[in-house]
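What follows is a single chain, given as structure tokens, in the form predicted on its own.
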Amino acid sequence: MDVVEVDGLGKTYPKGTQALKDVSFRITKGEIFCLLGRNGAGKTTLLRILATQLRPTAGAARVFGHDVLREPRAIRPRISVVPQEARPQMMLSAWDHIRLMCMIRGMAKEEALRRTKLVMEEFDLWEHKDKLTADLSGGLRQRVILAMALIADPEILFLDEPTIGLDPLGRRQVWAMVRRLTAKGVTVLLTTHYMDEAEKLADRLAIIEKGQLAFLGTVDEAKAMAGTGMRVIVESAKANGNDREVLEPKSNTEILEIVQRSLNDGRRVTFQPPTLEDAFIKLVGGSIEE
């Protein structure tokens, strides 16, 4: 079942900067799908439009088959957003951010109370509770943030860019709490221009150049369309040596010939598989650093 529809959706903000042209696809239920693009290509811009932040000026995108410009009141309450830096209030502690969320939302003092410690329960966050946020690790602050997001059981979850500035081990910590949603029907729509990121997470993906659509599918299919195969390195097996060669054959053939040929002369071989950025570059013509 679709979740999110979007069809020809454009974007041009008052000044005339177009954010967005032409932009379709579709998002099925319990999905983890990611958009995925250099800073500045209208990732962010999409998703504020489908979570009713932000007025599109073309097209149209419809969320629970509601449609985001008309029914706006009908999605809210069903979705939830992590913006881009999201930061929490250094001197309240964990507990407090959580149970005051609830409060927020309309919960009397007993539920509000029971909602914070199950949720900070199934967040691995109980042991830091009174804690204040100023002296958590980057992971833990973000682990806060994504279940103040989740107190309302949102059937969509709108991720912006929610692992920027985390060392690697908080990243893993919010990919593994990302797979846990999905597991329980939850859909995800993540932001990021992250290629790890979105090689490890994605059931699909789009990928945006200049406010289009420059790919979507899954992330195989991205390396098939760039054409990018498996990469063999032969080196010198001294630990320093400078005579490396990267090889891309074309065949198993040619790898076999390839791997025969150096361990008679002596070198070492290993291989370098595809990767979602190699994808990336081929598709929009540049890297993901410019």
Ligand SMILES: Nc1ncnc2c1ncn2[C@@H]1O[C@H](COP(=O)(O)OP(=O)(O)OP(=O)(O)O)[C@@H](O)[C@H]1O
The other form holds:
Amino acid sequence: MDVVEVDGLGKTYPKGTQALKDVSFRITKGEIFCLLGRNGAGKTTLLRILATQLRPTAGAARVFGHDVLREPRAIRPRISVVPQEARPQMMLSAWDHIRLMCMIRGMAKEEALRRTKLVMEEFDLWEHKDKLTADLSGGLRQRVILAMALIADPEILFLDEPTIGLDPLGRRQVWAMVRRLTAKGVTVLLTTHYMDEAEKLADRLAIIEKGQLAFLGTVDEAKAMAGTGMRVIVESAKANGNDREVLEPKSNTEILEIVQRSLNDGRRVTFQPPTLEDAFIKLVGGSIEE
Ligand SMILES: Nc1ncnc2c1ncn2[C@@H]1O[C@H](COP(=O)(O)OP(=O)(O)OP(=O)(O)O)[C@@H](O)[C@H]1O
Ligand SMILES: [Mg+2]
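Please supply the coordinates for the form predicted in complex with the ligand, as a counterpart to the form predicted on its own shown previously.
Let us now look at the entire complex, which starts with that chain.
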């Protein structure tokens, strides 16, 4: 079932910036869909249109079959959004944030208290409940923001660069949370500049370049389309980078020849499988050197 349908979507801001042009795609229920693109490509604009925060100027978008322009009220109770660079209020506690959000979502006092405790425990925030968010680390603040987005059991979660500034473990906690949600049937649309994040998470991804769709498909399809193959790196055993050769063999026979030759010469061989980052750079029209 498609929960998001985007057809020929366009957005021109009042002062004339054309942020999106003729974008079309679908997102299926339970998918993790990643939006990639350079700074200013139009990712946040697209996410905000789908979250009914911004009006499109061309084409159409439907969420759960409801038009974002005509029926935003049918969509809003069923989604949650974590905006880019969202920050908590420094002079409120983690507990305040989550409880207030429960009440904004319409829960009665008793239910809000019960739900606040549950969500805080789920996010390992309970031990920090009385601290002002000013006294929390960046990663814990981000966890408060994510917890706020999840109090209402959204069916679609929109995350705009959710792991920015998190340490490697913090990022993995967010990834695990995203996977737990999608396993329950929640759909997640997330933007990121971290290619490894998209590579690990995305069921499908879209690359936007200057407001237009440059790619739509799976990670493997992106790599195949960009035509980057396995790289073989040959260097002396005590490598200092000076005699490093980066080869792109075209066949398995060629790989074997390189390995044999390098062993004979006493040089070290390492393999570098194609990455999404390589594909991204090719697909948005840059070169690896840039
Ligand atoms: N409120 C606004 N008014 C006018 N122009 C805007 C507005 N918001 C964004 N833009 C412009 O629209 C284009 C797309 O911006 P957007 O924020 O969607 O990009 P992005 O892909 O999210 O970039 P980043 O990776 O830096 O977050 C940019 O040229 C930006 O300057
Ligand atoms: Mg953005």
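Whichever C-alpha set is largest while still superposing within 1.5 Å between the two forms counts as the rigid core. Bear in mind the structure is a predicted one, so any value in this text is a computation, not a measurement. Positions refer to the first chain, counted from 1.
Core-superposed comparison between the two forms: CA of Glu71 displaced by less than 2 Å. Once both forms are fitted on their core, the CA shift for Glu111 between the two forms remains under 2 Å. With the core held fixed between the two forms, Glu127 has its Cα displaced by at least 2 Å.
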